[in-house]
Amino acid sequence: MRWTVDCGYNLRSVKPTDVFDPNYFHKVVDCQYACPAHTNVPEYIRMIAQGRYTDAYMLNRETNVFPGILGRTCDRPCEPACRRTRVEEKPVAICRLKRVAADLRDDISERLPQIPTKKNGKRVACIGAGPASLTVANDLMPLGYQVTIFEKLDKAGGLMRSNIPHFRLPERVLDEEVDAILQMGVDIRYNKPVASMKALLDEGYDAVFVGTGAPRGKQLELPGRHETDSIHIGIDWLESVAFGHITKIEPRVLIIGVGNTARDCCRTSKRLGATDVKVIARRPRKYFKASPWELEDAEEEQVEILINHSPKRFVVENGKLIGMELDRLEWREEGGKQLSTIIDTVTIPCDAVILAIGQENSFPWIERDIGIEFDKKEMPLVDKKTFQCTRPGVFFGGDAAWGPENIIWAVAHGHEAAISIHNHCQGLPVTERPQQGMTLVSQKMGLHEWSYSNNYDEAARAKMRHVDLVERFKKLEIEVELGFDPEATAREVQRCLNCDVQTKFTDSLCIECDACIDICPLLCLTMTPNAEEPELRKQLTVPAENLKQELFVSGPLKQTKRVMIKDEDMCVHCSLCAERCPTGAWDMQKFELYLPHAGQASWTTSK
């Protein structure tokens, strides 16, 4: 809590909010804050609205590195956080707008970082050519590092290439964004899996980054598991499909699991000839790990999802899989725990089963006597801030650090690890992190005019166009989603509430006329005597119950020594308070967060 003495009103009260702390307004831009890489979402959406697609793409690339890839495959942590859901059900289609910028951009080769011809003498090895390692290379190459990537496959991209089907992520999009990094001069060695960390360290690299992902699919050890060749591990099966080793599958397929890998497996099966595809889930639908839109796409392609079924055994006769026996469950909650009861047992006929029940890390190639410590689960001990393990100079990121996540998390890890690698190679403490910075710039153009559109657009979320259901199955690489057309794009960008344009309050200008309070459509403003924060939250016009979002608290107002309180959780940045205020105590100011990357000095906050 932020306590101080308050001019006699309360012995303990809340200090005025420091709006020049970058973290304060960052939390208010919910979409950007929820994004692991903290991409400036509102700004790139405005650029798209202005037709500045290349600028929008490059702004994306500063933080997420792979706008075209993530515009198709991201798990979209930004969208559930979108403030649009305060006023209607569906968020802004942030991810799909990212794709618009990627699809419509011009050539960016002249805008990529310049790579110095004279190197700085430091050599960094990256193990695995997935998104985390590629991000590390992207950040270090412009600083003069010599980066070598060791990749076990004959193409780069990691699980982006081997586990995401081409009908979701076209190979040309993947190649373009991966090659933009490799062409910086990265020394990539294909078909070169690292068999010994000790041997690699003996080669004298100044730092090593491990970005090997979570390459091992979990097994399901049930009776009959090893009596047939028709049972596959999901991620291995998808990799074989991606590289052309598997081109068909049997007609009746069961997919065990409810994550995004399971969705890719069932939809890929349909394209390889399966006519009857069922997904088996132990729990009800609300517990599924798969993204809702992935479920919708699978069901549109006539994939059946069976809930409350628990695998019991594989039914195999004479080496041939003919079905799977499952217990049908009924779930209940007791004492906060989910408990199940077996109702009966059923057998579902099938010709093939694909196991997609999770992924695990595997580090048999890291010796256990070289200073890299592991926990009981055989995971390396990695510092969550520096990404360095217990051996100085060795760093982990992406799924290799703490287990399976998604691409955007791997990118975020890569940026932070690159800072640590740079510090380590330059003799600085890896714990020394460049500070974030920010700017606040007024958007006022006239008495009641702003440099951005503050009108609330009632348009519903734009629908994605899809290839016809019959056409999409003709070839594995036919991309199903077609992207937004210009009309859909124009509608969707107007749904953004411009949450980075902040309400900036100057207490010395306030005359306590209550005009702003009267006009606020969300009732998120209150003038009240200062108090302890729990009490303040109750004193608001509408009590502020979301404790994760801070309150704005002004300094004492001139006339009554009360304070202006704003519930940041409720505000939708409509600017009506600033338009109504007769003295200009409220202003709309655009907040921009500066995220330092490797080799950049700390930013100076503009006040």
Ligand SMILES: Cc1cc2nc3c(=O)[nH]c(=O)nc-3n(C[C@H](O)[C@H](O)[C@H](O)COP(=O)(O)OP(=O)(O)OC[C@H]3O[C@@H](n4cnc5c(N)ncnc54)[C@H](O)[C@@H]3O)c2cc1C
The other form holds:
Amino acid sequence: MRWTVDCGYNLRSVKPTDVFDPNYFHKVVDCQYACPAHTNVPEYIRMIAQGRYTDAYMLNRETNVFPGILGRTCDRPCEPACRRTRVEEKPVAICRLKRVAADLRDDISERLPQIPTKKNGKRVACIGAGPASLTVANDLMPLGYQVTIFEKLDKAGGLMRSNIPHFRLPERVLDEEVDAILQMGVDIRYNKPVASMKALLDEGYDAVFVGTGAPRGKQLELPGRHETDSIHIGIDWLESVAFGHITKIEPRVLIIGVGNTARDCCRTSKRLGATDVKVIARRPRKYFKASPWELEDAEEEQVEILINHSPKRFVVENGKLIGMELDRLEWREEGGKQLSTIIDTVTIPCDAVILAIGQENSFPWIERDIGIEFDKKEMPLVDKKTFQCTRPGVFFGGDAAWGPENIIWAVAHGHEAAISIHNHCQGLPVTERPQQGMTLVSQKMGLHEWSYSNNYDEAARAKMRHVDLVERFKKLEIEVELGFDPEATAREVQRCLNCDVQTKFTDSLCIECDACIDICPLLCLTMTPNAEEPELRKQLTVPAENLKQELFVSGPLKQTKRVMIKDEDMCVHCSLCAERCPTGAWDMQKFELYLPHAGQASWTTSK
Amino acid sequence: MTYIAKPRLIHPGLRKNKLGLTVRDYEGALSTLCAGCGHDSVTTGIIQAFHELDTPPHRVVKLSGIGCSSKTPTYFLRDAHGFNAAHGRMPSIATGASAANKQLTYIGISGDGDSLSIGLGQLAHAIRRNLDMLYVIENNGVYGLTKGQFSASADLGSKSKRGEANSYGAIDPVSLALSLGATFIARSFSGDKRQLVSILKAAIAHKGFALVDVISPCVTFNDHEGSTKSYRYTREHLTEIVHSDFVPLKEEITVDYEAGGAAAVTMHDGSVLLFTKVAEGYDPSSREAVFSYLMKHQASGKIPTGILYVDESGKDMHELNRTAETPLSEVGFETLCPGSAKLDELMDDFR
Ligand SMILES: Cc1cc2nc3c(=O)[nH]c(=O)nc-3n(C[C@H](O)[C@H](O)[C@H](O)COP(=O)(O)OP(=O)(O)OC[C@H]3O[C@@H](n4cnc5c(N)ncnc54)[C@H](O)[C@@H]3O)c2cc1C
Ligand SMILES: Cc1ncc(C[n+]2csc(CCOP(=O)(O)OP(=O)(O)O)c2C)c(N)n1
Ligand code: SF4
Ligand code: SF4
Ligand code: SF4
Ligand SMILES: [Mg+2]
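Next up, the form predicted in complex with the ligand. The previous block was the form predicted on its own.
Once more the chain from above appears, this time first in line as the rest of the complex follows.
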């Protein structure tokens, strides 16, 4: 008889999910999990909804350090991960909402960490003043460290300063957030490129952090490359523009490459006098490295993108660049590989070319006999968890560690490296990381009332407003994106599904009445005899085919020994399961991740 | 009651039936019953059964009387026709509706109070006429809507929430239907949807009156220790004495039922009811055998479930009364109301 079958644990069944392992519920908060710095997105979105912009800003700052900058420039890995993309089409405009908090916040100086006047006697040197080093300083200064930053240029910010154009990131925003860190008392030495690591190490710092980025733009050695001075390296050219050394460009410009840099080069060209800007891509669109919105931005400014063209030769006459010869390619797929054949060769006339085909690391200033080992590609050997290289006390982070990434990764590296530096200086092993933790708090306010907005909002993703196409080209500094207006903000915050408000199940309370299963709009729930996971996934009310999303599996239920299973994939956190549960076996509980940074204690509360 | 509407989001993995509809297209309004009420599960069972049968929702008529159970037609098939009759009077309305249009599918939802107390006479005659409908009794042993008084299906000695024992014997709808000549009789449990849905599909396919008695616990007034209609008590005493699979028309039968000693009944629409596991000495096609089996086992305290009796050969109300093929709504006015001359002619016949 089916009800008396013993379906308790055996070898063929899944163990009950340990929801007190912070990883389980963290993974349900798709955006926070995807964010390299694990910013608590749903919480700050709710704060914005309540008009608590400063709180929202400070919550962001805890993890991502540069909310105003990132609210404009972040690569936003959170958005493709957003649950909303699975439930409907478009993610919550997480990044744009971050900017709202940054734009509307009050003065935060009172809320920044206090810097002890009595120092702890430890001196840390950071090389390069990009986001990675700045994050290290941000984490270590409040602990009493003396941090010295050596910077090659005469301003701080790294590529955020020298390469990201002002029409995307106003200098005022950059200054404010960089200064907030420098004003903690960082000893910053401008115009001080470190030319010898050995010499620096001899100065007796307790730890050294290398945050020098990937400063070398890739070359394209083709005939004609060195016969003219109208061919520029993208990142160097952008730097010259940023520092006012270059103020105009010729009318017809070809940009080689389709990444971040290419996008900024063509948009900058348009503002410096170019009238005809073309981007040259070897591959079809779906293989582009840039995020779709980056190209959209360029195309909106009437930049033409030529796909399937491969550079062959710079055409130079009497020392003057007059065009570029390109092979037209056709692509086909064979055994998972893309292969190309040349159809013909074309010449495209132009007056200038900008090479934006990538950046490389370069460490000529690090001696190879001081215990810092490099691999065959001339990259330092850096531990993925501790960010320490082969010489104890020397750490790498940001683009310098494993090649070009983006700001939020540099920040994430900075936090981790700061933990290692702190351990190193306190005589603890760098491998000893502080434990993550979590809290879960019921959000129940009444029989059918919750402390969050559980009603699914069908609103479509809000659109960004832009400065019009004539006005924006008048000055290099005009910020193109205007941010969300109050109406758009009010609508957008309601699109968030509050993925941190978790469905928490207590198996001992369940009477197996099916109410939760019957009500769930997305059919996430099933009660079934336990089995191995692949089998369980097939047995669910709707088979769980998205293997990236976890299954919650309860312990055996009292009456039938079946288990309650929840497929986390499509849950919209509507609370209906909890509202329909007669015994409170389901509850909606807010999950908060405790994510210790340098100097913060391990999670200790017993489960 | 829940304040928010159930989000109208469709899981992309939801199966679409032959009409291109997902199970969510068979839903109704959000339930206002108590959280955990068995009736809500029966509602879901009905939704699933109609979805799996590919029934167009607008070709269904849902009827009920009064009670928590009788509220539930609102919660399924929002596109179906419906009628909420006076307490215990649903069978009369169903009879009239069915007589006027035999092309629709009729489903009545009732409670043990609605059917076995005030409406017992109506139920008896609907069975006797063999009305072509599915008749579901959501049986919880109490009048849920009026706050939990014992109903006529409450077992002798079963305790009320306040601890008093019931001093009357129960009317068992299954035995009642058997003695009144019902042609399809089943019992199931709201907490076993797999069995429930399979039974409901067969009951819908049955020609004639199909009575399905569903034990459906009242979580608010009858789910305590001492109740014989609680989730726990029901689970502990259920015994599936007949296991059957419903195989819709045009689907291949994969079980070799002849070899397994199992029996098959072909329903009037060509679908097949396969009896794969039947208790020793049980024969769901013999009224006498079923009756004596049930009488013999009554004292054991077990609750037998499954399709307990089925007879596809019975004549239903339409055959017995030679009702019109064409729905009256489609018959022209001239034919329906031929005028006073014709009436006089008719009256002359009786003179
Ligand atoms: C054109 C362009 C646009 C970009 N746009 C975005 C964007 O929109 N969003 C995003 O997230 N990311 C963007 N990126 C990437 C992002 O800027 C970098 O990933 C990030 O700045 C890396 O930070 P970092 O701290 O590792 O190094 P960097 O920002 O590169 O900073 C390194 C610093 O070290 C200094 N330095 C180098 N060598 C020495 C030395 N020997 N001694 C002293 N100082 C030295 C440099 O002058 C520089 O200031 C873009 C990159 C480019 C090139
Ligand atoms: C004519 C009439 N008499 C009495 C009532 C009061 N009344 C409403 S519901 C109900 C009993 C319902 O019991 P049941 O059919 O078992 O439904 P349940 O609520 O248990 O599902 C009664 C007696 C009524 N509404 N109408
Ligand atoms: S819905 Fe909100 S909380 Fe959920 S993943 Fe998207 S942004 Fe994050
Ligand atoms: S909160 Fe509950 S009812 Fe709502 S989608 Fe998630 S599991 Fe389903
Ligand atoms: S009173 Fe009982 S029968 Fe009525 S809705 Fe509540 S649990 Fe269901
Ligand atoms: Mg009742």
